[in-house]
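Just the one chain here, laid out as structure tokens, in the form predicted on its own.
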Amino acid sequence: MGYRFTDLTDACHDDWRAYLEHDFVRQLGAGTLDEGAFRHYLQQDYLFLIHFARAYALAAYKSRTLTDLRQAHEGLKAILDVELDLHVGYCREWGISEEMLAELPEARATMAYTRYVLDTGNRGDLLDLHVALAPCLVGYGEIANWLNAQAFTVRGETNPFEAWIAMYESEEFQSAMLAELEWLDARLAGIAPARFAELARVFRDATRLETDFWQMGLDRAI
């Protein structure tokens, strides 16, 4: 039996818990967090969202069947001509307009973590890159969906941050996420022990680098 993606989870349980579970996720499900927070957090997940294509350009040079460059391309296709127009959409609601953000410093959680799946990609193979995205890509659609199981969660309009969760559950990205972890589960059940610690590391390093970036948006940090 080869491994599956749920082994990368398992292999740092406590660390993908501490991502999923971050008390920026639970105030955002509750509808406590503080708007200054969830506003800086948005501004630096559009510098993210930037880096974010320029890895799945990146996966384009990686790949090596047609199938591997087509899922690359509508990958990098959906950042650019989809989420980037939703996202500064959603940005303009908040009081941010897309002037403000072609003017943002980069957050250092930012840099370290867009910086690690860019490195991590150009140093390994796609599985090691896509592997670095994981935690993004899947951990934003399995929030959504414990989110939703928890019974501290308010939907609706008396909650200032449903269109955030309504976007992790809506059955597009759901269906990416899916997607996805098919991919994932498919290239990771031929490879060797010592192959699956090697991505392990990096499935640990890419979580704790993401529990950072909600904890750079709680705290507001730079």
The other form holds:
There are 4 protein chains.
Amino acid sequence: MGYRFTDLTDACHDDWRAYLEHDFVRQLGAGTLDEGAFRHYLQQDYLFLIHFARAYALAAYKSRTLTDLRQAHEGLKAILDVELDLHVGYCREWGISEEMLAELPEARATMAYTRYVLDTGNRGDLLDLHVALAPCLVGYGEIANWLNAQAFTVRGETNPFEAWIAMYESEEFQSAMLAELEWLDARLAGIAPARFAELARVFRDATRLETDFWQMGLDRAI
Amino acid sequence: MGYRFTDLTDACHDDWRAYLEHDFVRQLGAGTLDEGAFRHYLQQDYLFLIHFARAYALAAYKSRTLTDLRQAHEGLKAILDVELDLHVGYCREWGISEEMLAELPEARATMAYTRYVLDTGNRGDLLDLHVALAPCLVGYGEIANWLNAQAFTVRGETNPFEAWIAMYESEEFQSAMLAELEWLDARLAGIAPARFAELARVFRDATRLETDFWQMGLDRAI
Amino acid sequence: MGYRFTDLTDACHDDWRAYLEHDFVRQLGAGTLDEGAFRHYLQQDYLFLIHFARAYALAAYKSRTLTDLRQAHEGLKAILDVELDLHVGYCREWGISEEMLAELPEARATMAYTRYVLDTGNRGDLLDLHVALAPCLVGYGEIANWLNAQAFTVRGETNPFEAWIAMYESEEFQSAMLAELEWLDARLAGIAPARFAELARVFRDATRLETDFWQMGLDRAI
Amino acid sequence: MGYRFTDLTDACHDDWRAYLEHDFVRQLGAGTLDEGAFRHYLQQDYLFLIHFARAYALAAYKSRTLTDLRQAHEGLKAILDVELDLHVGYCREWGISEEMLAELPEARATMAYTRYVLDTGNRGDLLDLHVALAPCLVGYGEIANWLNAQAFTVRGETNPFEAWIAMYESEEFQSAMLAELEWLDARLAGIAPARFAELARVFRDATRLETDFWQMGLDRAI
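Pass me the form predicted in complex with a further copy of the same chain as well; I've looked at the form predicted on its own already.
Then the entire complex follows, led off by the chain already shown.
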């Protein structure tokens, strides 16, 4: 009893670090990432966001309290009313038109992670779904913080990926991350070891699938 | 081929009229409805709304296009950001505090209709879900219009239920109803008779369960 | 921590006793139940069984282990390969043909309980689903045992409902009930109070909806 | 109107042929496939089967008729009562113990296809689910038939993979495939072009993900 989110990352420490410190991330921090790789990642991230909206909608459906329902709705609203537009605008700056986004084939890595999250949510309960989403929501915030602590990271206009880092270190994103950690810690505090083992498995699988998403970017894989 | 929403109401004509023209509705129009019955209805309608929010969330999860996803989200947002607050305020005017709402036991009729809608959505596709929701969204708009056409209907301050009628005849609600009818007609145009028979069954069952909701109000049943 | 199934029945003691000791049950035990009421119950129980098969299928879908998957499958197989046929045969003895069963309108009480179970399963996890099913699987076994302990109960050919009691006191049904209790106790042992409160709510609602099913029989209600 | 299963394969002709005639398949037919690659495929196919059992369970849950419910159950029963045991036995012959199977990490390609199928089933209706399963059920039967028509295929004891080919050309598997084709053709006959476009997308994605499963075998990828 008395588990916390850090017990999930401890339980798959190597997988978690491999995800946070992936070459894609390092090169993005150093400003040396191939622009085609970044562009490929950006496009798939657009499709990813749409399925993440579906995941928040599923969280709303699965909620037992008005508080959880409203929280899931805030996640959905943030994607549909803000993030998708930001993403479309950001893509435009990288030469990707909205028409191109609408025609994109979905990469295997995109399908693998998003459908894993959605099936995990349908199979289990709201906590399973949050744990499957955590490598994304918590991970991106941790990545921004980790990059800021690395000597190789270049900030400012000389790094073509400055806007990406700035978004995930922003107070808005960081406070969403902290709210999620608080929600997770509150639930993890009350579970038994057998339940923790199930969730640790979900978290590890989701982390591995997020790692594949970086690799897909580097490989420009479909 | 070439079905429309009116084919659904025609297929269960008597059930549909029994719902629209229920004694609860007539007494509400005439201003003669027992206030305790109305208060009971209002309270259960609050719980109903929460499950309707879950139904719109399920519709968002089930969407295949960004257009459908956004449309489902608008329904969810309308409930969570506007209607629930309006409802809480309206309940307050009728002497029902927010604390009372939070403690309410859920009536059988509330459980029956809402869970039928949600299981229909999970069992079938997005169209099944919309058809199960239609007696509510389309029905309430039609009821306001029907009441306005009846000689017995009393409008204005002398009718204690004036605000209820006014809400559902409002341009905002009526245009939401018309948008839903348009969505339904576009999908119904492309289905085969066997599929129509499935949907007609869903629509009839949902209509009967909505009728029970009126009766629950009259009976003050839990 | 350390909850058991009996904590669920204790948490809604009056509702649970009202279900087990309902007039429908008493009259069935005494052999005085109106035969039309029993016939109505039998017909709706046929529709009920079909949705229970869907509930076991949902349990199979939601399983995380091969053991849980096989257990859910045994429940589904028992309904589809044995119980439905027994039910059809039993209905025939009561003058209800298979054609009549296929044409039956589904009663409100049937829809309310079955859809509540199915939505509870989709909203929560495998344990929620089992708890929602428990008033049926565990309750019917307890009812047979309770009837056997009552002075008013008539056994043997003079009771037209002898076969019903015999089925639920049979070693086969009783051992299925005990297996379910064991499964539930194993999971309930590891949950925190907040989780128990959620499950107690599900169990109470499901028990009330099962009680309505008896009442529907007495009232011959559709 | 009047679509058939072959319209789905025609709509993604190149993807479908790439799946049926994949190098893994060719080498298996010729008896030249690396045994380690086959062993890797066999192990992942065991995990695959478990999720396929979940997919048939989902099909049972989503069924609207007793006929569809029984058909889905036959699929589930075949996997749990027959195929898994056969698979365990077959694995044993290839030096893979049941303990090894229980400990297996799930490969990305296994997660990607299985979760895509399950989410497609939850998002859409029973037909979406069947279409997502078709590359497996129909595809394996077609592959056996295609191999038998190729000059390079070696049959009999000299081909270490003889038992694999024999299983999928068996009358039992072929008649299951024909029954599925009949079921699909009956439903596809009644759909409109917009619905066909949705299903063609599902079929193409599922086919691509099945192709990845062969490639995973060749690459011995996790």
